[in-house]
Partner chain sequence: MDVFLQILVAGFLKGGLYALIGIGMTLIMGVMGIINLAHGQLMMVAMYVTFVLHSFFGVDPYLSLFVAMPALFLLGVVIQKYLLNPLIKAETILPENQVLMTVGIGMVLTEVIRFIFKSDYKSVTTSYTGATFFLGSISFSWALVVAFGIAVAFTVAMFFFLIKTDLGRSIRATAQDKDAAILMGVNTRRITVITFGLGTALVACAGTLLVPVYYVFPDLGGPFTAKAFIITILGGLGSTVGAIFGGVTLGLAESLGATYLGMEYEDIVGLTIFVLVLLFLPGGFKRLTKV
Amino acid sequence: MKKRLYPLILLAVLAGFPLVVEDNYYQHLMILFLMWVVIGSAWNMIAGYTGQVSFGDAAFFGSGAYAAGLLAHHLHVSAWWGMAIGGLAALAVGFPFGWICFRLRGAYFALATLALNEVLRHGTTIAESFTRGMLGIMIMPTFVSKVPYYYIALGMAVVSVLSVRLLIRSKPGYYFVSIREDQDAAESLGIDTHFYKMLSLAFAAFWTGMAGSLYMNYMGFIDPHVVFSLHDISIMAILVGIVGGVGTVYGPTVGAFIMVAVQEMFRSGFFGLFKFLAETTGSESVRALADVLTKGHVLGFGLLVVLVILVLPNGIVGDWDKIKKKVFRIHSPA
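Output the structure for the chain only; the required form is predicted on its own.
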């Protein structure tokens, strides 16, 4: 009973957050957190439950973002209409890719997803007459306040997590897990593994594309290196899943919160601590260290992942019972 109450309590806290915290900075961080819940849940479906490790989130994210941006740029239609086609645009990219590349397995499929990212990134860079290339696409934000964006992101996050929960408890969900555990055994039982991998990919592509469309509307600017970034999108999605817990419903939610916090901690120089020390002491060494740390989020990500893999190989949610026993000295009933 308690486990069912925790998500409802969290939802209530999130729903009331912008009413209590009116600071734009913290609202911005929470919007990013909710966006990464959507992306992390999508990646978790195809990689965590179906066992198909993917680096293709940037391709789907960028497709959704450009669907909204190009609609506004060429047809002068509100980019919010792009929210309706952002997920479909990502599906249009993912379906032919999956149809061909799901014949590959393991590292070969992962490499194919890397190639998909690069093809789309270079393609949008070269096609300047259509995509504006590196000049990017800029739109005027619809809302001055961040609150509408927050609640839209919250709605997407809730629906994406619930859809993962429902899908995993259905017949396709059991097929996904059987493919992850042993694809050959699943095929021997008559499961159409290619079809169900395509279904898992469709889910991942759709929600990642929706997140990309939201990003276009919220940030108001995109270019190929921003939305098709391997590190900032694809690798980040993987880290969200690994840290939170691969193959768990709420793992991406926990992982998203931690990764956004770590990213912002490095970007802001430990929330302004090193900047304060540099101004207080007047030390050039401290100032130089602050400059290095603000650009060292990759190092922070790497250290965090190594720590999680060594101590909590199943992620925070996956190894929560272990955490309770060792840290809180709480033992689960036998």
Second form
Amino acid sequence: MKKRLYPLILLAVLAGFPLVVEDNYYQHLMILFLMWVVIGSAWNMIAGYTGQVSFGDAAFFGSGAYAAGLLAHHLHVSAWWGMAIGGLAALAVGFPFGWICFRLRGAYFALATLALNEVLRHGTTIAESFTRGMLGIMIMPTFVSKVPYYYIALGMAVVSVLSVRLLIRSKPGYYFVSIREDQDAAESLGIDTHFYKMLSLAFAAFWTGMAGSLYMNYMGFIDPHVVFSLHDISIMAILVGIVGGVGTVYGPTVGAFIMVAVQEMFRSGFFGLFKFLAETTGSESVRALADVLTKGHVLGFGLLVVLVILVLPNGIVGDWDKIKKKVFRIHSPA
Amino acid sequence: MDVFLQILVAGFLKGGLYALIGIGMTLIMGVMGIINLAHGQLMMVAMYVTFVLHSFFGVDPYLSLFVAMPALFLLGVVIQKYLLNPLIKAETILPENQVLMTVGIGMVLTEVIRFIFKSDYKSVTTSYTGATFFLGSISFSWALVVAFGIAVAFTVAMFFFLIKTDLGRSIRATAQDKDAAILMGVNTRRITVITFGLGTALVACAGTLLVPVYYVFPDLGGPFTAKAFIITILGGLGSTVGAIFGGVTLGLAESLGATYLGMEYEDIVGLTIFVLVLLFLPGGFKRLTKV
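One more: the block was the form predicted on its own; return the form predicted together with the partner chain.
Time for the whole complex; same chain goes first.
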């Protein structure tokens, strides 16, 4: 019974967060975290549950962001309308793609998603007259305060996690897992694997696109290299899924929190800890170390990928029992 | 007409190098069944080895083949042995963990290099960098012709190695059917390690040959990884002959695209071919030649 309460407690904490912490910086980080919960959950649906690993989440994220941005730029309507069509735009990209590319399996499908993202990135860069190319699209954010964005992001995160939970405990959810475990066996049992893979992709594309249009509204600026980035979006989405736990409902939430924290930790030199140390001790070597750490945040990221895959292949939530045994020496009654 | 011929020649020469990149990728693909997304990054490391040898010790880029290839062979062996092979045992939900691992390795390599050499574009200028000769009205770049020659030599050598030698046969056996190979007494673990090393050494060779005519910078890995997988898909996964065809096709298509559509379309051409092949010829050229 106690386990069921954890998500509710977490939700209560999150709902109260901006009322307690009024610092803009931490609110910003939390908005990013909630956005990654949405993207991570979406990735987890297509990759973790259905087994179709996508390396091109940025394609859907960018489609959503550009849908909102282009709408505001060309038609001069509020970019919030983009929230209504962002997810649908990503669906419009995902649908023909899935239709064609789901004949591919495993790593080949992953490569096709990679190619989709590359095509979109080059496409938006070249079509300057329509998308403004590398200049990017800039809009004025609606709110000065971060709190409205926070609650919108929180709402999206909650709905996306709940929808994962609902979907995964319904019939299609079981079909997804059966496709992951053995596609041929699933097919022979009469599951229309192509249809269900499309359904899973549609879910993932929709939520990733929604997160993209939120990003457009919140950040106010996008360009092809930001939203179609392999490292910053696609790989990050995979990491969020893997660190947290592939094929678990709350894994992406844990993963998103850890990844956003780690990313920020490296970027800011452990939240200015090293800078502070350097100033108090006046030591040159600590200052140099802080410098190296801040510059090497992508390197830290890469090392983290390698380490996580080696040590925790099923993520923190997925390998929780293993962690409990090894680190805390708690043996759960079998 | 001259322009057209000139483009064909340029594309063909570039294609020779692409073939070398593709063969390394396809070998690894065939034996381990995974796509090595650190392929371009490994090539970038080889290019930096060559760059360092040239700028600090004055070694000719072609001579540094003898250093870069063994060095990268070792790097490949270490990666396979200590990072990729342990993943086979791990019980995971997703079999793509190895592919993700190569992504991580690629990131680490790029960032380590960026750390040491900064993001600047470096170039190696030799006496023959700009040298050309003419056949009729078509100009040939010496560096590219020599690179093409060496690439062809390595490709042919690789081919004979795979067909004639014992080790080559073991590699092909592992690629065809791992379990059967184990039953026949092939140490498949050792084979995967050697194959990864060989694949890396081949791409290192391509990288070194590219140094005199190209820039060296840390982010060059990504685009070349993309090219490598386009070549492998074009040629058919695991097919050596296919990789040669795929490499030359991509080289030609890029040259033609860059001239007749515009420079910015160079990368799009490759991706378009990639999608078209997936649509109309899944399985690549291997389907046509059966090799």
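So that the term is clear: the rigid core is the largest set of C-alpha atoms that superpose within 1.5 Å between two forms. Residue numbers count along the first chain shown, from 1. Quantities reported herein were computed from a predicted structural model and do not represent experimental measurements.
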Open item on the list: Given a superposition on the rigid core, I'd like a yes or no on whether residue 308 shifts its C-alpha by 2 Å or more between these two forms.
Closed with: yes
Open item on the list: Relative to the superposed core, report the C-alpha shift of residue 322 between these two forms in angstrom.
Closed with: 2.4
